[in-house]
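Encoded as structure tokens, the following chain is the form predicted on its own, with no partner shown.
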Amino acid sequence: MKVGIDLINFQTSQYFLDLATLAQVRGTDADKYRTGLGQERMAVPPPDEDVVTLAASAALPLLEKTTSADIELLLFGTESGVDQSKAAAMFVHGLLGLSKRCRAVEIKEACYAATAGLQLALAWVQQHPTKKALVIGADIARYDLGSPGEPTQGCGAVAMLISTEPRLLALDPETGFHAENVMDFWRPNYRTEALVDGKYSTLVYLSTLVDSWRQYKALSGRGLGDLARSCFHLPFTRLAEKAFVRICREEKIPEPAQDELQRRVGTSLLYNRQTGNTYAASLYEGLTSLLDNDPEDLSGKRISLFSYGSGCMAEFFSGVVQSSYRAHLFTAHHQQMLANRTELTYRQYEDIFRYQFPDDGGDHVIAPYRTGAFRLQGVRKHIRYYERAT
């Protein structure tokens, strides 16, 4: 019985800013952005849009597509949690109409977490194989004002409908993973901005990839010629190609060229450059960047996928492209959604991020800007409200 991602949606804000003017005006040379790191925008979420109204605009077109009762299980990854207690799933759960016959929880594990809701769900839905999972990975990544992170923040969502015989990607049992105590990222509490070591942040993204990718390799039986297309966490798109070169490296082949690495990791790239960090989101939006663009036919090819998050939690597992997925995209949403942003001046930018959500329990109506499906109607008494945007 396969079991896998039947379905695949992504969603970022309607606002970005171009790294060449935050360059300018942090008096940089651009090139360190969009060669250094490989990014050329960043997303901004407006003051009405969260990690809630991100996940649930991504999930609304699944659900489009498939009977909404067979979904008795929501798995919500997120480190952008909206409350201490109530689970971000929950709010999703209500926005969506989705049955009272449904586990909804919020996973938290860095980067990682959309990936253990995926896990999961697999099982899950191997046990009850007539029912479908619904798997939302949603990040706001937000870092200092001028710091090292700035140029690497973003936002956005991916919505995942698992089930039997999937229509996208069957995924393999066989995965390696790694688990470690590391501080190379973390955000307190009493914190807005993530804290990073961001040297020493790769350096754990990259040993636990070899690790991860080792024992796959020992449990599947498969080398780096069986994978056609490899998708990687994307903290930064140019972290991607080195994690496929360093894969080389262990396995003693050459590093691939240019043209080569574009075919391997290439078009996975391609929205995380517009949009950049969305945490639990980015491994996944660069899968959908890969089924989007890819101009290659990809079915019956087998594709790998590295999850990491600091912290840290690490995985590496693969799937089989299903002859019938480029019927089953949202591609021209996907392309139709990025094409249309607003851009913000830096200006803007900078009043969107100094933006105090309000803390007091008074009755506060946030204005609305451009989101998608849904946005943040305000908060009253500590509550928050969402609604259909018009």
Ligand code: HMG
Given for the second form:
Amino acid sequence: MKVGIDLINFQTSQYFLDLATLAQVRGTDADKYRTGLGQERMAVPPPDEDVVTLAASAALPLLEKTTSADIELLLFGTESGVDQSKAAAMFVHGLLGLSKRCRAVEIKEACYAATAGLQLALAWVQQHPTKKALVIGADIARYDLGSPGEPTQGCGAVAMLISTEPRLLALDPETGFHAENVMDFWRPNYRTEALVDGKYSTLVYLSTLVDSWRQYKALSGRGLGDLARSCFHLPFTRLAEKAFVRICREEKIPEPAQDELQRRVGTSLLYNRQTGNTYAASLYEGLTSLLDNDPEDLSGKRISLFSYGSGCMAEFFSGVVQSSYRAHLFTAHHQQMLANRTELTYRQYEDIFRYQFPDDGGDHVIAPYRTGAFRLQGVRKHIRYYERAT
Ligand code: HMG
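Form predicted on its own done; form predicted in complex with the named molecule now:
What follows is the entire complex, opening with the chain shown before.
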């Protein structure tokens, strides 16, 4: 019985800051962001957008192509949750009108959280082959203004329907994974911006990649030649290129020429370049970008996925693209969404960045900005109220 990703959809903010604008204000060479980090724009969430609205907007189109009563599991991976107690999944469950016979919870392990959800959901659909699981990764990546992490900020959500006999990607059972207690990136409860030991975090990313890859290789008997494309967690796209080269080095294969590197990894980077880091969503944003944009027909081809969450948890796994996959993608929606965003000036970006909800328990209505299908309408007596965007 095949299990895997039946449908996938990606959502990001309608607003972005061009990194050339940020470079100018910070007095940095724009090529450092464009070439050194591999980023062009960062998605900026307006005050009425949060991980709940991003996640519900990402999931809504999936429900139009499935029987929502079959969804009995909703796993929401995020590090930017809106409540210390109540799962963001519960708000999403309500907005989507899912069946009350549904387990809905939030999962946390930095950017790895959606992969934890995916792996749990795969085991669950094996036990319940007629049911479906909705797995969502959504995050808002924030670092201090002027910090080295600032140009890697972003936001977005990916929703995936997990089922037996999936229409997009049948996942292989062999996976390599690695847990280790490290302090490379973290966000104490009292902070809205992450703290990070940036250079160290990239070293841990690459070393856990090697360990996960070695395990995957030993368990599956597969080598790099068996993988048509490779998707990686994308804190910034340049790191994925380095990650692929790192595996080549591990395999004692000559470093790929630029065109081969782009063929194997490049198409998965297109969306992330335009949004910045989307933490829990980023690997699956990369997968969406690959399936939407790769010029070759990937039917029957095996692709690898590497998930990394600081703190840290890493996993290397793979899946086979299904023959009808192109008929079940939301490519036009993704391309239009990215093409129709509103560019912010630096001042507008900083104003949005500094905006803070009043925490006095009063009745606060939030002015409408451009969002996806859902928006945060207001906060009253410390309760968040969401609504359909008009
Ligand atoms: P930095 O100090 O700004 O950058 O920090 P740098 O000086 O190392 O430069 C970056 C690259 O740009 C270098 O390339 C430079 O040479 C190049 P490299 O040598 O590494 O190949 N460069 C230029 N290129 C062209 N023209 C120029 C130019 N100048 C320099 N003029 C850092 C970079 C990534 C550390 C910083 O952005 C940061 O702290 N980011 C946040 C942390 C991060 O993204 N870590 C990634 C791994 S951890 C992870 O993935 C988990 C995470 O997603 C969170 C989660 O799990 O939830 C973050």
